[in-house]
Amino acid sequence: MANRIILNAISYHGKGAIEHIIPEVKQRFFKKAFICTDPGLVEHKVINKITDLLDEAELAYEIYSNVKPNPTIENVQTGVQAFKDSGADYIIAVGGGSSMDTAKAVGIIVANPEFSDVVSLEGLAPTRNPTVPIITVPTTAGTGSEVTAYYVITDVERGRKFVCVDANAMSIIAVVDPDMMSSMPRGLTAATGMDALTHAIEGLITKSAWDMSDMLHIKAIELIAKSLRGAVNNEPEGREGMALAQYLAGMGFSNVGLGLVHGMAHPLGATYDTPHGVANAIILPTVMRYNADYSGEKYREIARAFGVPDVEKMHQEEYRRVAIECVAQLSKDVGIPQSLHGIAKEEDLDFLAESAFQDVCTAGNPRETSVYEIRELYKSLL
C-alpha cells in the first residue's frame, strides 16, 4: 500500500514570517483579501499586524469576524455570503483552529456551492474544486489547522460536531509566525499545546501510522515536551518551540488520521462549548492507558521524546505507564483540569458515548472500541 503526504505548497517560519505575505501576493495578483478571524483577535488588534501590511502596500481588503470558538454552520454559511458581497479572490485567516477552519469550509463552498448546506461536507466529500486561495496565519500553537485537510464544524441543531477531511481545502500558503501568538493568555496557550500534543501521540499510534509521520510525530512531542511549560509563561523560546512543533504534529496527522481522544473530545464541544484543547488534555491520559496493549513500542519514544533517561532498559509495562505519567505531568503543570467534573453531566453520556463512537476520528483508534466502552471512559473522568 502507498502512503500519501499533502501539505501546503508554501510556509513560512519563525519571527517575521508575516513579512512574506505581501509579496506571496502581489505576484499571485490576487486583488482583495477576504479576512476570516475572530472578534477577540479584532478587539485586541492581533488583527492590525495583518491590516497595517495590507494597507502599507495599499492591497483591498474586508474583515469578517463573525466566527464562534467552535463555528457553526450559521458561522460558514454567513461567511460565504459575506465573501461574496466583497468582491474578494482570496482568504487570509487569522487565528486559531476556529478562524481557519470557518475560512476552509467558506472557501470550498465558494468554490463548490453545490456543498452549501455544509453538512455534506462531513467525511471525504467528494468536492471537485479547490478552495479559493487561502493564506493562513495561526495565533494558536495547536491545532495545526494551517497544514491540514481537515476541519470541524458544529451542527447547533443537532448537538453534535462534525469532521470534514478534504485535501482540496488546504490552504496554499501557511505563515507560522511566534510573533502573532504572543498575546495568547496562559490558559489559552495551555489548551492549544495540549492540543498539539494529542494530534502528535493520537497520530504517532492511530492505525495508518508509518516511518514518515512517526518521524513528524516524536519531534513534535519532543519539542512540546521542551517548550509548553515556557510559552505558557510566555518566554520567546517557548513560543518559538510550541510554534514549529504543532506544525509538525500537523502535518503529521492531517496523513494519518487520529484517534478517540478527538472522537470523544469533538462532542463535549459540540454539547457544553467545552474549549476542544481542554477536552483533549482531560481525555488523553485515559486513553493513553485504554490504548496501551495497542501501541507496541510506540509508548517508549514518547517517553524518550520527554526526556525520561535509561528508557531503553525498561520493561513494556514500565516505559508505557511512565509515557502517561509524563504526559498527565506536564497537563497539570499548565494547568488543564485532571477530570470531566463539573463539565460533562452523567445524564448525558449515552448520547455522548454515541456521539463519539460514530466521530471520524474515532476509526483510527489503534483499538476497536464500542459505544458501552467509551461511555466507561467518559464516566471514569467524572
Ligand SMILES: NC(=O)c1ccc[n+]([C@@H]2O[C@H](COP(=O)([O-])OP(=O)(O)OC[C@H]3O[C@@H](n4cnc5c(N)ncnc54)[C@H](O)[C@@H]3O)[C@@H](O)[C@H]2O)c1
Second form
Amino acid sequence: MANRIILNAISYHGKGAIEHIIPEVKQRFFKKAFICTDPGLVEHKVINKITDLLDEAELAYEIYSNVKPNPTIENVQTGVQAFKDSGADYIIAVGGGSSMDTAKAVGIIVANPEFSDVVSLEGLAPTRNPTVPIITVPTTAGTGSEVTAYYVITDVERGRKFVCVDANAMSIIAVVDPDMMSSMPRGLTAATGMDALTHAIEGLITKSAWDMSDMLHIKAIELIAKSLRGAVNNEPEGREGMALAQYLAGMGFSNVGLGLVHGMAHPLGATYDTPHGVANAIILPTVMRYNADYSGEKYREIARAFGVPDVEKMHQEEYRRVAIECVAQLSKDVGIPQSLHGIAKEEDLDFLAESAFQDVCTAGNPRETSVYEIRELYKSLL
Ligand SMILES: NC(=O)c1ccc[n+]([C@@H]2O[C@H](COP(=O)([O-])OP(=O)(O)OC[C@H]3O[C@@H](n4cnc5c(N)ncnc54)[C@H](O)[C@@H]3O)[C@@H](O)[C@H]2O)c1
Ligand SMILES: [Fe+2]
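Next up, the form predicted together with the ligand, please; the one we just looked at was the form predicted alone.
Complete assembly follows, chain above in first position.
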C-alpha cells in the first residue's frame, strides 16, 4: 500500500516567523480574524505579540479565550457560536495544543454543521468540507498540533478524551516562532517537551512507520535530547531546537499514528485533568519497556539520537536498556514526577484501562495489548 503524507500548505520557522502573518493574511484577502486562545495567554499578554501586528496593519479581529487545558465539548460549542457571531472569515489559533485543537474543532464544525454534537467527530470523521482557514501559532513546544490532522477534545459527561483525525482539519499556515514560547515556565516547558519526545518515540515504533516518518522522528529525538534541558532554562538555542523538534515529530506522527503511551495518557487527562505532557512523560519509559521486543532495531536509533557512543557494538538487550535509560534520565533532569502516585487512584484502574484500550492511539501500538495488561501497567506506576 502506498504511504500518504499531509502537511501544512505553508509553514514558517524560527525567530521572527510571526512577521509573516500579515503578508499572508493580506495576500489571501482575509477580512476578520477569530483569535482562538486561552485566558492565561491573554492575561500574560502572550497574545499581544499577535494582536499588535494586526492592530498595526489595521486588520480586524475578535478574541475568543474560553479554552481550558484539555479542552471540552462545551469550549468547542461556545466557540462555534462565537465564531458565527463574530463575522470572522478565518481563525488564528494562538496557544498550546488546547487552543489549536479547539480552533480545529470549531473550524471543522462551522464548515460541516452536521457534526455540531462534536462527539461524532471521534476517530476518522467523514467530514466533506475543509475547515475555515486556520493560521496556527504554537506557544508551547510539544503537541505539534499546528501540523497534525489530530485534535483531542474532552467529553466531561462520559469522563473521556477523544481523538479526532481529519485531513480537513489541517491548519493551512503554521507559524512556529520560538519567541512565542519563551514565556513558558520551566514545568510547562518540560512537560510539553516530553510530549514531543513521546510523539517521536511512539511515531518511530508505531505499526505504520516507514522511512520518511522514521527520518522525521529520529531527527526530532536528536534535537530534543540536545535542546530540552536548555529550553527548560530558557536558553535561546534550547527554545529554537524544541520549536523545530516538536514540529518534526508532528509532521511524522500525524501521518503514521502513535501508540499506547498516548492511549494511557488521555484517560488521565480526562479523569484527573493531568497535563498531557506530564501524563505521557510518566508512562513513557514503562511502555517502552513493554514494547521493547516489538521494536526491532529502533531502540538502537533512539540511543544513537541521544548521543550514546558505540551503539553499533551493543547487543540488543544493552541498546534497548540504554535507550530507555536515556529517556528516563531526561525526564528526571527536567523535573517530571516519576510515578502516578498521588495522580491516579487504584479504584479507578478498571475504568482507566478500559478507556485506554478504546483510545484511537492505542491501535497504533506495535504490541497487541489488552485491558488486563494496560491495568497492570497503570498499577506498576502507582
Ligand atoms: N492535536 C494534536 O496533534 C495533539 C497532540 C498532542 C496533544 N494534544 C492535546 O493538546 C493539549 C495539551 O496542549 P499543551 O500541552 O500545548 O498545553 P495547553 O494548550 O493545554 O496549555 C497549558 C497551559 O499553558 C499555558 N501556556 C501556553 N503557552 C504559554 C506560554 N508561551 N507562556 C505561558 N503560559 C503558556 C496556557 O495558558 C495553559 O494554561 C491536550 O489536550 C492534548 O491532548 C494534541
Ligand atoms: Fe501528545
